[in-house]
Structures are given as structure tokens and as C-alpha cells.
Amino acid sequence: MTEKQIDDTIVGRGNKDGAALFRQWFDELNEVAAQGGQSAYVFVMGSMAEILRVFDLPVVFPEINSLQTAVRRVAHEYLDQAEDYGYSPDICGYVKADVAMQLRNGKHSMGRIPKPTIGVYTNACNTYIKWAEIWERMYEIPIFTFDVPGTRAAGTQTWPGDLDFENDCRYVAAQIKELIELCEEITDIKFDIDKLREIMGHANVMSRGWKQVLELNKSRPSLFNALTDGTIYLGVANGFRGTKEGADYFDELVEEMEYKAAQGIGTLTNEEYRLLFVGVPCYPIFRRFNELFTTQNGTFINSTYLWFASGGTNTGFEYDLDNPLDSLAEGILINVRDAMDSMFFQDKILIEMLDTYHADGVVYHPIKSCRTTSTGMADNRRALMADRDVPSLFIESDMMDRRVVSEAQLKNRIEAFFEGLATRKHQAAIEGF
């Protein structure tokens, strides 16, 4: 295919628009903290994005704050201020970036956060609740538990018609009625059901399309990266949820997926191994991370931090508008579970994406910051290698702290996963004759 035949105003188009929307994104809590407006700070696991915005409360993700001070490569400073402060290297990065944010009275290298009026997280991550509570003590705000029942054990999810599952979504129900009297006390505005509706309804056109997006990937070669160009649709994915700009990209980027895989154009010109990665990525050297496995032919198809990270969009979930408050209950109960269970629960989905991505290898990535992505990791590969016959590598970095990421030592262990990936594409061509 020539040059001339490739549309470049569809190709690259979702990455070019999606750091625009993320800047957008950041001017815009520049300006809210510059007036001291309201803010909600929320996770990515359950953000409740759909009820805060009926209240015009701004949506602040701490963790995408947090991961950009180390993509941006300063996460050293914060992390060292928060230390001196008084917290341990050995708890989560993001934490410990945000703590020395809020200590900055919001300074970021992308402009400024505002202070929270409130603070909403779930149960998914253990740390929500203790990091949540920073907040609370540093500025005296209400803080909103989110418990949505998780995954007893694996495989025995329930689903709507079952009895429990009917159980644990009246018991969020419940929970999201309590979440709208307190935004209505601290804000002053009264409950819009019909507003409600429209942001669930741009929610649903989010969700349709990161689900064709996902799915179009399976495509030969692969039209993005999950770890790259994933990244950035996870911001727009989350920061953007419930609105209109966000429907819009997601309707678009559908379309530029689609025109990618009728012409044959993948993320790479010379695609060899096709990857699933395993946990949070090494923001440290994000970019060079990435080359490490670019530069050997390989390329990351899909990602368990797609998952959890989407804030449920993955599952492609649509609420009904003519139901909206219960139809939300069912969805963040489906959502967030999910989110559990890709990091607790993940060796039954990843088998199944070997086989629909047609995946060479798996790649595990657990980290010093995030005991909850990587506790079990390894347990994780050995059920998933007693299953299946397929290469996989363990690597140990950080997604924040620069200090345990040893770049050489990285680039000599995945060196040695593609010898042992071509070693095995070699055999088979032999036994093929």
C-alpha cells in the first residue's frame, strides 16, 4: 500500500484527539481550582462519574495525577516529599505523588488540582479506603464507601435472574440513593433524573465502543498497542465518562479502527509476536518500556490494565434509560466486579484472549507500588501455564518509584523471551513440513 492511498486524517486521529481532550481535560481542573470550585475525587475501579456529573461536580482521578508526574518523568519529587513527609517507601506510588500534590496545594506538572468537596471510591483497591481517608483528615470533607459485592471464588460469578445477584444490586442501589443525598447536601442542587439519563446514554455509546475497539484488535496485524496507544484511550475513557466529547471520540475511533483493519494497516510494519501484558505498566520509562518489546517485533494486543483501568467500559455494559437509578446499581456491580476479578480472577480470561487474539505470550508486569495487581500474579501464570503451553515472562519494576526499575535488567530478560519466542516459532515451521 502506498502513502497516498492511507487517509491520514482517520489514521492516528484517536491518539492526536485523545491527548487534545486530555489537556482539555487538565484546563479545565486548572480553572476549576483557580475559582476554588467543587471537585469529586474518585478511583478508576467504580469513578461514579454518571451521578457526579448530574451535580456538575468536576471528576479528579488521582491515580491518572499521579501516573503523570512519573510518564512526565518527576514522580522522584513527589514521592520524596511525601517520604520526608512521613510515609513509607514501601506503600503505593500513586498514593504517596498524590499526598505531595496536595501538599503543593495541588501543583502538577499538567497545571493545577483542584481540592476535593468530596471524595467517592469502592472497595476494588484496598487502598481507596486508607487513601481516602488522607483526605478526609487533610481538608475535612465527607468521604462516600462504595462496597460492591466482589467474586466469592473463582467461576462463580452470579448474573441477572439469580437471586444473589438481585441481593447484592438492591444492596448498591441502596448505597447510590445514599451517594445522591449527600451530593444534594453538599452542593446544593437538586436530583435530575432526566439529566441522569442523558449522561448515562453518552456512557452507553463509551462502552459500545471500547467494546469494538477491544474486539477490533484481534485483527492481523494489530491496529494499536494495549500498553501505548491504550494508555491514552483510558484517559479519555474515564476522564471523559457520561459526556458528549466522549461518545464522539469513542463513535470516531471505532471508525478509524475499522477503515485500519480494510487496509491492512497495523501499529507495526513488521508485526511478529502478538502480546497480552499482565498488570499496571512501568511509567518510569513508559516509553522506552515499551520499545524494549516494539523493537523485537512485538507488539501488546491486549492488557489486563484495559480492563480494570476502563472504569467497566470493557464489559460493554448499557443501562437501560428507562430505569436508569437500577440499571446503574446492575452496572457498577458488573463493572467494578469485573475490575476485581481481571486482577484476582484473571487465568479464565486470559486463556480465552490467547486463543481469540491468537497471542504468541503473555507477559506479567507486577510492581512494588500495587500489592493489589500483583499479589498473586505468580500463582496466576502457574495456573495459566498448567492450562495452556504458552511462553510467558515475569518482570518486576515499578509504575512510579525510578529507583527499582533497572532498565538493563529488563532489556536482558525480555531479550531472552523473544529468543525463546522465535526459538518455538522455528520449531513449529519445521514440524509444519
Given for the second form:
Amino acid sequence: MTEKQIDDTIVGRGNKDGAALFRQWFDELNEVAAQGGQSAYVFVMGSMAEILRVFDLPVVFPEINSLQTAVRRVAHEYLDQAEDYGYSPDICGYVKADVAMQLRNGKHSMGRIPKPTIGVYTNACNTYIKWAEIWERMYEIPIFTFDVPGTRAAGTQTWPGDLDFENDCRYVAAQIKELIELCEEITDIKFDIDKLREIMGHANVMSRGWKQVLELNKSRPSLFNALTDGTIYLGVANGFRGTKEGADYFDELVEEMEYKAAQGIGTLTNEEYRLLFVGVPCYPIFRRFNELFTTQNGTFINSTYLWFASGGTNTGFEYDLDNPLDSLAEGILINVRDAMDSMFFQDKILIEMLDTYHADGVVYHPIKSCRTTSTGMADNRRALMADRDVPSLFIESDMMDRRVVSEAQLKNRIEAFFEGLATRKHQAAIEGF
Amino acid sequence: MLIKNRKSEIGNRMAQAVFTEWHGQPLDEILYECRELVEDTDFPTVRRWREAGGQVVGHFQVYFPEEIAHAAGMLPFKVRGAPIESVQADSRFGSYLCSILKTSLELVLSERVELEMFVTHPICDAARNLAAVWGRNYTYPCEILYLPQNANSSYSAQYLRGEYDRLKRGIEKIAGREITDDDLSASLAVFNENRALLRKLYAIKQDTPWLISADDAYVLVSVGGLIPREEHNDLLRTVLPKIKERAAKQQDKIRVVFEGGFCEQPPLDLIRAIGRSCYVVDDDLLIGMRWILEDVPLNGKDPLFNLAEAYLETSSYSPVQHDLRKPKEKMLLKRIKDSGAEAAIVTAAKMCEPGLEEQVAYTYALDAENISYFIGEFEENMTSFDSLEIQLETFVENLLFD
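I have the form predicted on its own already, so could you send the form predicted in complex with its partner chain?
So here's everything in the complex, that chain up top.
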């Protein structure tokens, strides 16, 4: 093959295949809904797919269903319906879009979502718990709160062998056994540890690959845009966790990124400013939001979203397949805890990344819908600015509700931010001259 | 190795009361002093405690195992915000947040309150951020106490016992002394008595609500989070018989349950306004202080385990705890039935996500049972109640003359 042919085969493969897998996943869910089959409603921060797949339970991610309505610009129809039902304008937009979807018998802009047989969710987001209670009431299904204790205070993470880590880990291990028993009961399928081992093996490949992909974006120019391309990869990381398709995808994605790094192939943006993104994307104007940065030659090289919304699998934690159940407990604890750290205690890691990723600035995007990610962001920014003289931008909007997204205001703020970045660059050039 | 700390020694043996204004006063004066203390945003009792050398653990709503801090000789101070302007705290938070979050931090930033430790809980998405925010602004320990969110796991109580042990070790370091099982048992006894006295107060509210107004009952509970619990016990032991002796007459008011006060607190004037047209026969105001419904056993060998088990097994309910055995709407219906209420006032603090979400389930359940309800939102800083009071009076009239 010529270099051009290799380029055509490899470059952009992650996006193309990711979109195809995503379509395939929704088609399969549509089929399950049509057949009236079983499904598990889960969330991105600790989906427990490793266990649920042992019982052949298709996983449905209501967060992803909801954000799709925003990307496809129909979220307002769902939000209005849920608010008419009684839900406040001041609660999570994802919840409301899902409530409306359930009231519409699963009708979604990409097809139909099956009804839940079980709801499984961690405590990584408290709204998960309230959300699952809605399904419990609507469908009278079993719901399972998978409680994963998080980091108690900044910098105090504990590790295997520590008294407190072991207490947390025993709690997680007990819940794994209880979830397995519940799954056996609702599916009438006997737990198969070898099947679990196989699924965990695929999950290992995906976690390893995800970590590598994120780290490869230290390259200059960056290999992918963390806000747009990264969200496609994230969709596969969640929807296909523990599957062979998912493992193959991440193997190939690593290959693509390594190839691009070796060849010096970046994104389409003329990369002048390398930015870190903190928070959840602005889905109601997803492409446009990104363009407000790329047209100013800014690109996102990493994002806290890619950490916490992958359930912390960015840690690259790999399970010990010789000791699957204990290792699963340890992995869930470490990963989900890390996902929570990425929302609450991320200031130190962001400061580190300014150097390791050669970042020029940090963009904070607090949103009305999500207090988990947004509550501490202003204080986080203060800490960052106290530690480093680095430009940062703080722009508020929403991940679902276009009523609180003002594109004109965002544009003004973003342009001013880039003017500041340009001035700094100019000043640095003069000083360095 | 624990270092003996002079301050905690003093704190542990502190005999000087921090709330004496009510001593020797008639009932109405006692209630007046309690109202004054609850509405004092300078928290003078906490200040007095510290001035006498005592140490303070600030714990955010809803429930905290105060016995552990108490056993170390520290004052567990219930951080519940305040009706103050959030001047400095605003710059630490984003928009779209409840008031209590901001004003709680404002209390320390403005130096109205000083702490040796701050503890928050994963009660909601906003509150769990507090440990990180607080910790970036203060060097003393600021942490999350991970109360179990899976109340139904066979391991939950054992896990919580371990988590309480972790908390105990942290408190010991600050207090500079070991907390023994005997210390814990003694503290459990103090808090058992406190909860028993509060149950008696609520029995009065329920059986003879004309003897104590809603706002007076509230301040009698609320003051407990501001003073040593022994002092609170003294206060309650003194006032409860006096309340029972009152010669007040029953009025033609409807009996209601107030729901929505589990975290951010409504202004006292709002509770007073409700009390003018209704008898509030039960509520979830400051439910954390009444979370454990029965005495924690004192005869067991492991006080921490007993306390952990009580949190899970003999406890109330709130929108911020999921327990398969306690669906919130069914628990509200039970609260209404058990208290003989005719209607419910279902409120939520502005921007309180769990409260607002629960309102939907509550109202659908109340509709299904054909129980009347008044729905509303409040904020700790609100100062005008005219409109709300008119709406409430209309609601009450509709019920009375229906």
C-alpha cells in the first residue's frame, strides 16, 4: 500500500467505525424493544456492564439517549413534556428527557428504547439514584444502588492493603455478589465465571487502549479533538464495554493514533492554542460550540468529561483474570472513585497537565443541569489561577436546555478569551526575542 | 501516636454552659431566647465554646453521627446555612445552586464561625462538592463522610462501622486523644436521651398541637445543633413539662404535615406563617437530629457498630437516602396517617434537586390517595411571605369549608 492508501485506511477510522458501532448499538436496542426483550438501564459512571453482559442483558444508557435528543435538536420537546408532567425546570435535563421518553413508550429520535428489566447505577452521581427511583415507580422493576465510596478529601486516596481501602473494597465485593444473585433471579441465567473472565478480558483491552489514546494526545499537533472526536470514542467505551467489538475498536484506535503521531498528522484545526476542557459538552449546539474555538485556532487536547464519563476507565486499570471477582471489586472501586475525583478534586491533575500536555489554557463549562460537575468549578478555577498564571475561561450554559444557551454571549466571551491568549503569545514572543 | 492537646482536655471537661440566657426564665421567655439564638447569624454559642478552649466539628446536613465528635469532647455544630448574604462564597460557586450551600461556606469565610474540622455527606450532587471546595480554602481537615447509599446490602452496616472508625481516627488526631468505647457509650446515652426528649416534643405537637406553635417547636429542636447536647437535654427537660401545663385552647385549624425541610431550612417567619393557619403535627425539619427513631443499644460490645446499624435499621426517611424498604411517597403517606394529618404542605428549597424531584412522586401519591396538599418552594433568605400566606389561607379555607 502507498502512504496515501495507508492514510486513507487508518486516519479517521476511529470516527467512522465509532459512528457505525453507535448506529449498530441503537439498531440492536430498537430490535430488543420491538421483541419486548429484557434490558438493563445503566449509567456511564460505573455501568457494571462486566456483570450484566454475563446475563446477556443489553445495556441502555439513558444519559446517552437524552444527550442524543439535544444533539438532534429535539430535546426541548422532551423537556417540555416532563415539565408538564410536574418536573421542575431546575432539575437535570437528562432526567427530564428520559422521563418524557418513557412516557412516549421509549420513542427516541434514533428509534425505540426497550423498557427496563432492571436499573443498575452507582452513587457517582446522586441524580442517578433519584432517576432510578422514577423507573422503580413507573415499571415496578428491581433497582440496584451500587454504592462505591469515593475519595474523602483531596489527596487522600487509599490503595490495596490500607485498612480503609479494604473496608470499601469488601463493601463493593459484597454488592457484586448481591447484584449477581439479582441478575440470576431476573434472567433465570446461571452466573458463569468464565464468561465474566472473557468479558473482563475485553474490558482490559479497552481500558488499556483508552488510557493510551488519551496520553497519545500529548502529541503536537494533537491527534484528536477531545470535545468532538473524544465524545465518539467515549460512546464506544461505554456502549461496548466488555465486548470483542469494543476491544477491537480500541486496539485499532490506538493504532490510528500511534500512526498519526508518527506521521505528525493532527486534526483539521490549525492548532495555535491547546486547551483543556472541564465539564460536560454543550450538546444543544454541540458542533457550533466547538467551532467557536476551532475557528480561533484553538483545539481541545483533553477533557475531564473523557475521564468521568468513561467511569474512570481512563486510569487504564486492568483486571486480574485469575482472580476475577476480587479484582472486579478492586477495579470498580478504583475506577468509579477516579471518575468522582475527576469532578470534585481535579484541580491538581489539571495543573500537572498544563505541562505534560503543553496546554495554553483551560475552559470551564459549568452547566445548569449538572450540579455534580458544576458546583465546585468556580473554586477549582480559583485554585488553578492561584497556582499558575494560565488563561482560563468560565462559561455557563447547559447540556440539554437550549433556553439557557446563549450563543451570542458565548461567542463574545470566547473571542475575548482568544484575544487574551493572542496577547500573551505575542508578549511571550517579544520577551523571548 | 496521639499528642495530648490542652484545648481538647479543656473542651472535654467544659462545665461552663454556652447557652444560659434561658436559665430560670418562664416558658415564654425561654422560647424567646431560643428564637433569638436560632436567628442569630453570629452563632454566639459556638463562639463561646471556642473561646473557652473547645473544638468544633462542623457537619453539613442531613445526618451526622455526632456521638463520635461528642465522645472526643468536641462540639458537633450542625452547619445548616443561615439567612445571610453570600458575599465571599458566591465567587466559589456556580449559578443554579441552593442557598444553603453558599451561606454555609459564607459562615466560615466571614469568620462568623470557626472550625477544627468540616464534614459533608453525599446527600446530593451539590453537597458532595463541599469537601473539595472547603478543603481548597482551609487547611483543617475537610472531608466527605460516605454514609452508605445502598442501605439494602448485607454488608452496609459493617461497612458503615468501618467508615465511622475512619472518622473516629480522624477526630482523635484533631482532639489529641483516644476515643474509647466507654466514651462512645457515654455519648450514645446523651444522644439517646436527646432523641427521646425530641420524640416527646413531637408527641405534644401531634397530640395537643395547640400547646406549642410550629415555630416554637422548631426552635426547640434547632437550638440543639448549636449547643452541647447535655445543655439541650437540660433545656428540653425543663420546657416539656411547662408546655404540657399550658392553658391554651384548641383552635379550628387543619392538621398538616410539612415536608421539604430536611436540608435547607425555611425562614422562621415562614414556619410561623404556616402555624397561623395550620397545626403542623409532623414534619421533616432538621430530620437528621431525629433520624434514629429508637435508643441505640448501650449494652453491645461495639458502640460504633450499634450506631451504624441504627442509622440503617431504625431510622426515618428523606429524599436523600434511598432504601428499598422506604419508598418516600409511601413513607409520607404513613407520616400523614400516623400523625392524623388532614393535608400536606409539600415544599422544596429553591434549586434543591432531590427535593424538587421528590415533589413529583409525593404529589402523584397524594393525588392517588385523595389527600389535599399545598405545594411550594422556599429559600432561607426569603423575607416576604404575604403572597404565600394568602395562598395558604385560601388552601385552608377550601379545606375547612369543602
